[in-house]
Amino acid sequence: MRVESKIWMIASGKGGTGKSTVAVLLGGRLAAQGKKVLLIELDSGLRSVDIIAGVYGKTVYDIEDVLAGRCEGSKAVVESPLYPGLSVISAPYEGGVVRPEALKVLVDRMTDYFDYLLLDTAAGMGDAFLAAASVSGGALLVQTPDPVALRDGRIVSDALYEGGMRQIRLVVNRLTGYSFRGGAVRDLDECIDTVGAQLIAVIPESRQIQQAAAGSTALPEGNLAFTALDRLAQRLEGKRVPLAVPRAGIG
């Protein structure tokens, strides 16, 4: 699988797919491979990355301060104590406007200091999504395996393709042993066909991820969720590693 971009937007058609959690944990696994990673949260008013990354209470400036010109980008960067090598710029608690031109200036500057930039967009296709799409080389669409999320994911995927983006990858998140029982969604192939994007990762529903999302501890090793995220990071690096798929999820 050929992957070229070092600037990825993390998007979803609807809320509740676990997009921000995947963004932080993916950033952590890329950092563990020796990469310097900056995660920029663009979901103004629905801030969560600071908690997941363990920097809650440590941030002074946010992305709105940077894009509005109230501070330099470097002053808003905070390194995660849970995932060394991962730094974040948080969204504001409320308000804020994502300015595409200012975001481009920030991204251009930060690519000199970081190997990867991950842009955590808001759900849907509002200003944050459009601004991220204008500066990203690729998109990771984080979707849960249910009809509504997959349908909305197709709308997002189509919009990105129409906008000229070609590196669009599907992350099926929160897969359980019951995801494909009952007939609403038959299997992973239906997920891929519905969204219309190449599958790059399958991440199971996990108590360890839920605990990591609370921000008090890093995602521990030795479980399928960790393996799935680690392999996602490796696949972004262009390595040929298999998916980590729960057997119950594909039967």
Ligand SMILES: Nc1ncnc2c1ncn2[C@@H]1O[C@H](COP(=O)(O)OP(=O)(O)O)[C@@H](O)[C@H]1O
Contents of the next structure:
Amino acid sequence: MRVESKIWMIASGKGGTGKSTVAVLLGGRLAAQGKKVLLIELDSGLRSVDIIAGVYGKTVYDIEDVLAGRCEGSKAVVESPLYPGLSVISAPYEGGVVRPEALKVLVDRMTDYFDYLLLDTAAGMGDAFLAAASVSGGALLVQTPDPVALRDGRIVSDALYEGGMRQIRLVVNRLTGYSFRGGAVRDLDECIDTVGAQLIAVIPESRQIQQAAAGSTALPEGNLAFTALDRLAQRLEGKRVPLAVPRAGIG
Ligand SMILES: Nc1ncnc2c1ncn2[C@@H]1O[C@H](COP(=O)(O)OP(=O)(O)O)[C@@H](O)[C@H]1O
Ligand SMILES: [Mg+2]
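Let's compare: the form predicted alone is above, so bring in the form predicted together with the ligand.
To see the whole picture, the full complex is given below, headed by that same chain.
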């Protein structure tokens, strides 16, 4: 039976802002809230979702195999042992170009089986970004709160708006107690103004996130990063829950 699927791309101007991390952990929280979630990693050559989602070594086929027609989409889907209800299609270790037509065929098929599709893209506005934008209903811009990353985030959000993307939401990631002290970026309002997108989540810098990724283990409950991601999942669902903002982010 076809369920109403929600397709979100995860993007950023700069690399290393935490797109893949947020994509997996958000997918995990959506799954915990009863959704069937498929995360497709479109960052060729920089596979990392497999480690964070705990499917490292379980991947036989990757997204490049699917898009090139070498296997059925379903063959490349691997369930995360860490986050029940979250499935993953990994990026290739080295890969070709992501063609929008091929991605659309896959996405159309997968929306029959999943409530949410999360498309984790590469930094910037290359082929994976453009292909993801052509099939997504919304974009989550994952940005660290530093001036250069935020400015590049603006370039990406402008391009998405111009391309007709309806919903663009800002995720400020890796906020620390020092983020707004040096004066380079004043506060969350400045993050929002610089990127030009509505804020949907603030995720703190978290040692637990790094430990979970390093050990391919699930992010434990009971820390602020977990709560922030859980709230993000609820807010995507349209629930009116407040942001979980670390103290450093207030004022
Ligand atoms: N909130 C966070 N706190 C601490 N480390 C983080 C956080 N988000 C991401 N990271 C770390 O930042 C690095 C880059 O994250 P990744 O998700 O691979 O970024 P991207 O997909 O944007 O390139 C990884 O080492 C990851 O563990
Ligand atoms: Mg990534």
